[in-house]
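One chain is shown next in structure tokens, namely the form predicted alone.
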Amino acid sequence: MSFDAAFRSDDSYFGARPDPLLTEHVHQLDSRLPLLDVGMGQGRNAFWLAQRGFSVDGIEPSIVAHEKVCELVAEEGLSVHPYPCTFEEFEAQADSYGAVLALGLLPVLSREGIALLGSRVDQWLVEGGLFFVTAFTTDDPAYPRIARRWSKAGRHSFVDAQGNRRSWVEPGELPRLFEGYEVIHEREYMGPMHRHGDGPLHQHAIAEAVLRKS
């Protein structure tokens, strides 16, 4: 299923609540600086932040999600500014951001894409700015199934016949992907059982980090 189809099928395909990593560490954000949400989806993190006084730019290539976010911005009048493009195409609208969010994005990027994201984040962040990032580890229950059925396209990275990609990191690897950052928080755990839309129940082995640009 494409993300357009997924977002068309459910107004909160990835849930309505913000990511727990964000809610646990929101107190470390400077509300005077704009934030950037990379892969904002239907806006669950961006709108939660805007409701708390932050100004958020959001990158999301899905036109379906972009149109929905625009509707909500018009209805609620919150400071969320959506951009219908990929992070590679995005031209920063602020001189610098106090934080960049990449929550749930790494699993659909290639290894080269992850490296490019790291270089772009370094351009976007102010000195001392925070990078919120999550990934799935190779302990993920879906990893062996995908590794058997999909074509290998890099280290712990696979694609199917439709071009869908899934990538994983090894346990302990996530902060090492973004060298030169101070690790403020790092955790790996098995996430709760959940479903997307009317899909099957499943869970993920999650790696999360909050990194500070030094």
Ligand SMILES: C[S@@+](CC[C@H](N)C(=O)[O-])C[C@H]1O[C@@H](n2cnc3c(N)ncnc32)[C@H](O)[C@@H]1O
Second form
Amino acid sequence: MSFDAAFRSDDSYFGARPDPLLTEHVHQLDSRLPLLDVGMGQGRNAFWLAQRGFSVDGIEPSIVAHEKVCELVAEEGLSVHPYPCTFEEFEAQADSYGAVLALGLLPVLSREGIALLGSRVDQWLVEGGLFFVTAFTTDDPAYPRIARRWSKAGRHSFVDAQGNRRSWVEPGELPRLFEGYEVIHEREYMGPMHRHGDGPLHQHAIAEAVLRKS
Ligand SMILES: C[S@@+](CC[C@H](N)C(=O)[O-])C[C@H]1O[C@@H](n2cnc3c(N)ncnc32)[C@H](O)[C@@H]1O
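Could you drop in the structure for the form predicted in complex with the named molecule? We only have the form predicted alone so far.
Up next: the whole complex, starting with the chain shown before.
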């Protein structure tokens, strides 16, 4: 299913609550600097941060999600600034964000896309800024099925006939993808059973990290 179709089917397709990585590490964020949420989806993380006084720019190429976020911004008057584009198209001044979030984004990027994201994040973050990032590891229950059925398009990366992409990292690999950062937090765990919209119950092998640009 495309992201547009997913977001049309459910107002909180990836859940209504913020990512636990964010709630557990929000105290590390500097509220004087703007934050950037890359692949903000329907804005569950950006709105949660804005409710706590942060100013958040959000990048999201799904026009369905973008329009919904714009409606919510107008209704709630929160400091969320949505940009309807991919991170590859997004232009920002260097050294302008106190933190960049990429929550749930890596699994839908190619290996080249992940490398490019790393260099963009490095440009956008201030010195000492934080990068919040999550991925799925190859222990993910869906990995063997997708690896068997989809076409290989890079290391642990696959595409289906519609061009949908899934990429996984190896256990322990996530922080090593982004060199030159201090690892503030790193964890790998099996996430809770959940479903998206009326899809099947499933769970993910999650890798998460908070990295400081040094
Ligand atoms: C799994 S969703 C996660 C959404 C949100 N971060 C959350 O935690 O609810 C991944 C999001 O990344 C967006 N996305 C995909 N490719 C992107 C790209 N190249 N640049 C920016 N966002 C992208 C998708 O449209 C989708 O909304």
